[in-house]
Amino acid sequence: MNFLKRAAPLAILAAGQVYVIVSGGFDLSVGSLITLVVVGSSMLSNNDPNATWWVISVMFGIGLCVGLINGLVVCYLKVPSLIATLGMMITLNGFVFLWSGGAPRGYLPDTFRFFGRVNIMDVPLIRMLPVALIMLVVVGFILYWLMHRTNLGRMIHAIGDNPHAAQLAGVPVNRVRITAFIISSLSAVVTGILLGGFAGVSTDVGTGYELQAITAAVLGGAMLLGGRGSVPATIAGALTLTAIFTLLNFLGLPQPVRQVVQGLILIAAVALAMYRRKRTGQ
């Protein structure tokens, strides 16, 4: 249960990221958005339990705007998603430092930390049920349903596979791509809320999460060129990546080794996927 609790934020983030990857893009802004959610929530709420719900609403509003802007820049200004979201990542990081002065002020109230920290005790069979795991199940099911049981998911796959053919078939390409970016950003907000619960307030709390989410999606079989990806497989990829990191921590290996391993996993997973795609094409 503790392992699943630690893995829940990355699993939710990766499940949102896979929408953008399947549509043929990347979202590098999610890590800085997580930081903005944690730092912004602490400064707005300032340890006031009554402020929790309106602060969370504001954060979802910010996430919606970030996703919308990313989608509009990619679709209408024709900026590659890698560059557009990289620019958004730098902008959000700068905004966080301007707002906080580099040292976050305020505290997150217990009502905010509830989602990432609290465990429901004395549960039959499993003894303990983290609220973060409940969040993962609920959000994961919603994202699974949208991707695999609705027209939205089918259109996202069609756009990632061949955007020109999808447009000729009547798919509203720009609207669907913008929706994918919005879903990714809203997932980052949920991740930020969970991380605020047990990781505390820091200006680098979201650092590196964008690449971990992409790695988890690739481990789950998503194609970086778009057209293929699964929400359950991506969540499984996130659990696998978290298990690898946990093992490295148990072995007492330093943080740089963890980064090297993550990079090698990403390269190997992409190379294997491209090899399989080439064989299938032949």
Given for the second form:
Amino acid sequence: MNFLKRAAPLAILAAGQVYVIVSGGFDLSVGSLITLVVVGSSMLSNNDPNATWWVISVMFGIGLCVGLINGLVVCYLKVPSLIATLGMMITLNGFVFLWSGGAPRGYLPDTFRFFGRVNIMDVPLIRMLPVALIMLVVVGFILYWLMHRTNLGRMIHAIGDNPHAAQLAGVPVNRVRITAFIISSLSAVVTGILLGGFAGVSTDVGTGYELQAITAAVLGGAMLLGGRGSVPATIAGALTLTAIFTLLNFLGLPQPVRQVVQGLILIAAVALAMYRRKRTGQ
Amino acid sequence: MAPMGPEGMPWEQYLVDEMADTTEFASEGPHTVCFSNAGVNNPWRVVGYTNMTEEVALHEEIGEFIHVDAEGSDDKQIADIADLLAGGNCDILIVSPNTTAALTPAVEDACEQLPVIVFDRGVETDCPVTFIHPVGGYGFGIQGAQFIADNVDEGANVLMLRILPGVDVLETRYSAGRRILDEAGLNVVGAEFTDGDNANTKSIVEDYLQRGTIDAVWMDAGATAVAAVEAFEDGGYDIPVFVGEDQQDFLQKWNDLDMTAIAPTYPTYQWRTPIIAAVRILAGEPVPGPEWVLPQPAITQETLNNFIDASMPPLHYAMCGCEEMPNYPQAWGGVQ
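Can I have the other form now, the form predicted together with the partner chain, not the form predicted alone?
Below is the whole assembly, all chains and molecules, this chain first.
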């Protein structure tokens, strides 16, 4: 249960990221958006437990704006998503620094931390049920349903596969692409709420998450150039990634060795996934 | 060892009684004080730099205070120092080096032109008028480990949490702490790197708790101490003996949960001292040198209440020596 609780933030983030990847792009801004959510929430809520709900709403509002801007820049200014979201990442990092002055200025109230921190105890069979796991199941299902059971999901696949063909077939390419960026940003907001809840405020909480999310999606078989990817497989990829990190921690290897092993495992895992895809001819 | 200097003002005290003669630097004010800063890139340095600017405001003799931020880069800091020297406006230069070896030549160059004060991390030359620093990493490591040894039984399980390898002040904290724990016959179940990340820290402690009991936790820095405490809290375990640091959030947690704990410090008040030294040097008054070793007190159960202030931000370093300064607490991000 602890493991699933720990993996939940990355799994949700990766499940959002896979929307952008399938549509043929990258979203590198999610890590800094997570940091913004955690630091911003602590600044806004000002230790007031009653502020939680409006603060969370504001954060979703910010997420919506970030996703919208990412999408608009990619679609209308024709900036490649790698650069557009890299710019957004740097901008948001700077903004967090400006806002917080380099050190967090407040705590997150317990009502905010509920989602990422609390375990519901004495549940039959499994002893404890982390709220974060419930969040993962709910958000994971919504993202699965949107991607694999609705028209939106089919259109995202279509524009990632061949945007020109999709346009000719009547897919509103820009609108779909923007929606994918918005979904990714909103999932980053959820991730930020869970991470802030799990471990409290720090000014570098989101660092590195964007690449982990992309790695998880690729481990789950998503194609980096778009057109292919699955939400459940991405979540499985995130669980695998977290399992690898936890295992390496358990083995007690020194940090530099751990990083070498981590890197090699990632390359090997993705190479294996590619090899199997080739053999199955898909 | 009792420190010398004014009682109750540790930022003006010194442990080694050797003075540097500064009569050759005496000059008329107002002075221009230049400061090449390694960075303001972590909460400790944010608090420290605030101490420094507030100290500057206390001295009318300082006409201008020029601060250049190297943003954690050796190259930038070397260039910064060269620029300050070329500008010719500085009467005195304060340097907080980013890394020791890389900044040594730049500091040597500066020494030839004007009086230099180095503080926090050192350089490999004795040309500065004084090098200001607290007792240091060994003292920090010993205070915490000795507290653990005094408060648990022989053979008890101790988890050591470290930020990252290869930083000299952190390595010295660890090596001193480790040695004390080993000599006391305690069982160090692990020494883990947390990257200074809350989520990582909490996860690591949770993992250890699944594998066995932990009777004490030693940390080389306290920024993630609360996350480590929470791992025990959330899993329903008793909180063991804890070594944290002087961050407000840890002190409050310690008080709220009535923990058995100690908070060694690397005092941020050391950022006040260079300004005081600069003013004295430019007045031709002697200052402790070539090393000005500041006392490095730990916060204990007895003194805990003096340092708790719920109006301060979570990562405010309580051993700041700043409570009596005019703009406290707003300048440090506190609410009045």
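Rigid core here is just the name for the largest C-alpha set that superposes within 1.5 Å across the two forms. Residue numbers count along the first chain shown, from 1. Since the structure is predicted, the reported quantities are computational estimates derived from the model, not experimental observations.
Novice: After lining up the core, report the Cα displacement of I267 between the two forms in Å, one decimal place.
Specialist: The alpha-carbon displacement, core-superposed, is 3.9 Å.
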